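Consider the single chain below, provided in structure tokens and representing the form predicted alone.
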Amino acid sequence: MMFDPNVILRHMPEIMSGTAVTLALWITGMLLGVILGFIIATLRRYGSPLLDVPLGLIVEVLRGTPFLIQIFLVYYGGPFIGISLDPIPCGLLGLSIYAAAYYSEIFRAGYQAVPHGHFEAAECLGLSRLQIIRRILLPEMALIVLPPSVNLAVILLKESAVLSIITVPELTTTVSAIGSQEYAFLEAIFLLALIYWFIVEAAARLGRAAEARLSTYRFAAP
């Protein structure tokens, strides 16, 4: 068996089309993790002790089980209690909730890691609680938490290959399918990891660039 560069030439269309599923797919379960996950840290840190308990327990039981099994639950399980979606979109909640639960985590990881004087010397300066928020507690935040987000956005990457199991039609799928139509599973594997290792290597130099770039806060903030 020969490797055929022109099986992935005949399919490049659909090819495309599965990689623009993936990635639309990866970014906006991300951004719907960031900002879920942004929320649920702020309440266990500022809210109720009341929601403390169960958001942790919500947390560490999405931390604690696979994301092929929520997925499952959350497709197949759906209409035992009236929810019932198709898909991309049972794919895009999966992949958010999933993502809320780790980012829940750095986000309160880095509320933790600011130190609580530099809170008091700004409050000595005069300066107000919204004026604290965006001069000192976010910036400082996002120097902390932007790493481990951008390892998290890689993993969540990798990890939405696992909605070929629900057909969401994103790259696994559609490779998966055109080397089996095509008798060519080492092309198709092959095309499948130089994609993925693409993205990955295109999102983690975005990542370093972002952290250089805030990484300037330290000396140049006002």
Second form
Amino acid sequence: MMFDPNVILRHMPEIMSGTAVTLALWITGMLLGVILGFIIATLRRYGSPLLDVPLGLIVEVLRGTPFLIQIFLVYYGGPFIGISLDPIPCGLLGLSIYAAAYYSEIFRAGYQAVPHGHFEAAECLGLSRLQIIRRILLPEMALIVLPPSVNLAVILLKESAVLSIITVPELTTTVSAIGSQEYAFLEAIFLLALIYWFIVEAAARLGRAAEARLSTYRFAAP
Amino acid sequence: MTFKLFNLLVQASVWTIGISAISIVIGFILALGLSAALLSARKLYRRPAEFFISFFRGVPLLVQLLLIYNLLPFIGLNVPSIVAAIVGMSLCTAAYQAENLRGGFESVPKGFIEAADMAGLSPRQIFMRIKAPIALRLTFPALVNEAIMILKSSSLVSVVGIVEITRMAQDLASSTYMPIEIFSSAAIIYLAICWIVAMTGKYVERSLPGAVK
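Okay, that's the form predicted alone, but what's the structure of the form predicted in complex with the partner chain?
Full assembly next; the chain just shown is listed first.
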């Protein structure tokens, strides 16, 4: 079994489309997860305690069970309660909810880490509520929230490979299909690993650059 | 959803727990070596360890499992799929645990080591009595976290045909047409296992020397 690079060239369009689906699912899932996670964290902090308990329970369940089981529950269980989703929307829904649970915990830690004295100081200086949120709370939170968020982003990208099990046409599905079609499964999986490795390294570098840029705020928030 | 079905899932959890526990232990042993290489002053040791860790942390576990499952027979090792699963999970967790351990060893205060040196301890004694205990103590919470991650990730070995909780749930769901009940039960079993590990971890951590009471 010798590897023939022409196989890759011949299947380039499929590999590109698989990569595009993976990137699109990852970025949309992450954005929805950040928004939903922020809403959950905010409700848990400033909403009624009646809301905090059930939300906390849901977050714990999502964080304590495998992503694959959650996906199976939505994909195979959904039709029984009238939610029949195609693989792609199902995968996006699953990824967003999973991401939201973890992001909500990151934001919760972010809320807790902003010292109360900073709000008092801002109030004493006569800043309005909106100014306090925009100038004090959010920048200080961003600083605390960014490193674990970058970490989570990388985890989500890798978790998205699991969606191949419910036949979402993403990178893993596409490349392993090419592998079986060309009788070169091992080579295909190796190529797959390299593509993921490349994307993850690129994402991690981008994240570190963002952290370095944002850390100029550190003067204001020691 | 009968008791019998639930019982089948509980029985399958032996595989989930077994594979995870073995992988964590093998991964820990590998991580000790890897973290030593990472902390080495020589690039000859450091570079390969960094390469290994970057790869196993940069590639999805599912892809690693598929790679190892297909690679082992190719290089002439016809082993049962359970071995491939354990090899894959061990290598993956080794990479994460090595990073944790490196962080732990780096956080041992310099003053402790200098003091031990002044007190006339040999480098071996310094490692065994000062560095290793403090580093292991510091990284214990991360180890418990990693164990929980591996328990959850072990659901992926269902793709190489091992009938642990997830695979059993899949088989039962397709034969009984009760996916909601079956997958929810599987989720509850995973939650229970993770909860027990987390609680045990907290208990052990409190009883370790130097705990914050």
